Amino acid sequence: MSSVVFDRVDVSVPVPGQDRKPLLTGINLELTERRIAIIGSNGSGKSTLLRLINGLVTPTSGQVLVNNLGTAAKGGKVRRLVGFVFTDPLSQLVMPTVLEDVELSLRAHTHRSQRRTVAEQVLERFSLLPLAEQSIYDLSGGERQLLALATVLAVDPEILVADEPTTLLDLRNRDKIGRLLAGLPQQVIVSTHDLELAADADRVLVVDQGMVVFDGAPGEAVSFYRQLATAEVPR
């Protein structure tokens, strides 16, 4: 079972001419559930919390442990365990064609002589093989997000972290990505504004002003967040 531990984590950034600006404060969590969602308003700290998990952000104080590996000291090993999917797939799809993007993700994991065959198998798994030679710029938003997931999952990470993976999608593609995430064997940790997606998780965190203000069952968390968003819960 995968485990992500936040031990007294604070994150702040320098601001010219001012004190450091806090992004996250006092995060103490142990995440072991298979499906975890993080909800909160824009700028609440959700993305920063996710980026701590694979070392894209390191704590100003405290530590983050992924399967007992510290993200600050063992960042390379942690990133081999944790796959990260960004909100906008074009921020991580960099090769000219669909097939080449998957091949690139396999470069450190598969011998060159086998790379194309394995990449085609990955595309077939995600129903993308007919698009193998297409430019990533000719894909629909749903196809791009599916490809971004395919490139990350091609190397079989133990944990998948996804930052608002359905935000840019229409309803049909949102449902498709939601079903895909629900069926994965990996531990999946997502930030989302999609409260239906959050409701399907095993555990939901609500983040507000850089703090985890609720941690619990999906129904209760979504209800708390709705009240928070309408200023009915004292801050």
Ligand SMILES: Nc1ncnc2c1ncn2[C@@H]1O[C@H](COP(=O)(O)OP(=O)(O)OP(=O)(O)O)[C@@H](O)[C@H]1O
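What you see is a predicted model, and the numbers here were worked out from it, not measured in a lab. Rigid core: the largest C-alpha set superposing within 1.5 Å between the two forms. Positions refer to the first chain, counted from 1. First, how it differs from the form predicted together with the ligand.
If you fit the rigid core between these two forms, you'll see the Cα of residue 84 move by less than 2 angstroms. With the core held fixed between these two forms, residue 110 has its Cα displaced by at least 2 Å.
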Second form
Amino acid sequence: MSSVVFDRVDVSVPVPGQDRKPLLTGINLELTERRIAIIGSNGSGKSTLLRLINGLVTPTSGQVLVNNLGTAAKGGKVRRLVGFVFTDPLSQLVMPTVLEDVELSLRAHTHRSQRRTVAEQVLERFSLLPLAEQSIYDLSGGERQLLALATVLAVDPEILVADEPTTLLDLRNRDKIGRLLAGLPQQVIVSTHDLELAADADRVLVVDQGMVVFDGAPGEAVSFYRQLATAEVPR
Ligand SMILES: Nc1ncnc2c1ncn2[C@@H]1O[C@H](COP(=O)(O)OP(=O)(O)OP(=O)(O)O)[C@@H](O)[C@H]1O
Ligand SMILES: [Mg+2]
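Alt. form predicted together with the ligand, vs. the form predicted on its own above:
To see the whole picture, the full complex is given below, headed by that same chain.
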């Protein structure tokens, strides 16, 4: 079973001429459930929290442990365990064509002679095979988001972390990704503004102003978040 532990984690950044700006404060979590969603308003700290899981951000104080490996000291090992899907697919798609991007992702895992065949199987699984030879710049936003997920899942990470994986998707593709995430054998941790996607999780964290303000079942978490958002309107 995979586990992600946040142990008294604070993250802050320096601001010239001022006090450090806190991004996350006092995060204590033990995440062992298979499906975890993080919801909260823009700028609340969701992406920062996810980035801590693969060591893209390291704590200013405290520690994050992935399967007992500290992300600060063991970043390389942690990143081999954690597949990370960014909100902006273009930040992780680098090759000229769709097929080449999946092949690149397979480089360290699949022998060269097998790479094309395996890459085509991955594209088939995501219904992207007809676009194999297309430039990543000529894909729609949703197709790019699917491809970004496909390239990360191609190497079968132990934990999948996805930052708003359905943001750009139409209803059909959103449902497809929702079903795909629900059916994955690995632990999946997503941040999302898609409250239906959050409703499928085993556990939902609500983040507000850099703190986890609710942690529990999806229905209660979504109601909590709705109340928080309504209360914030006059601000
Ligand atoms: N490296 C950084 N330096 C300064 N401020 C930062 C840095 N990274 C994030 N922030 C700030 O921290 C806050 C939280 O950012 P984060 O990206 O985690 O929010 P979020 O909850 O993912 O928001 P969204 O829903 O808009 O994606 C924001 O105010 C952001 O501007
Ligand atoms: Mg974000």
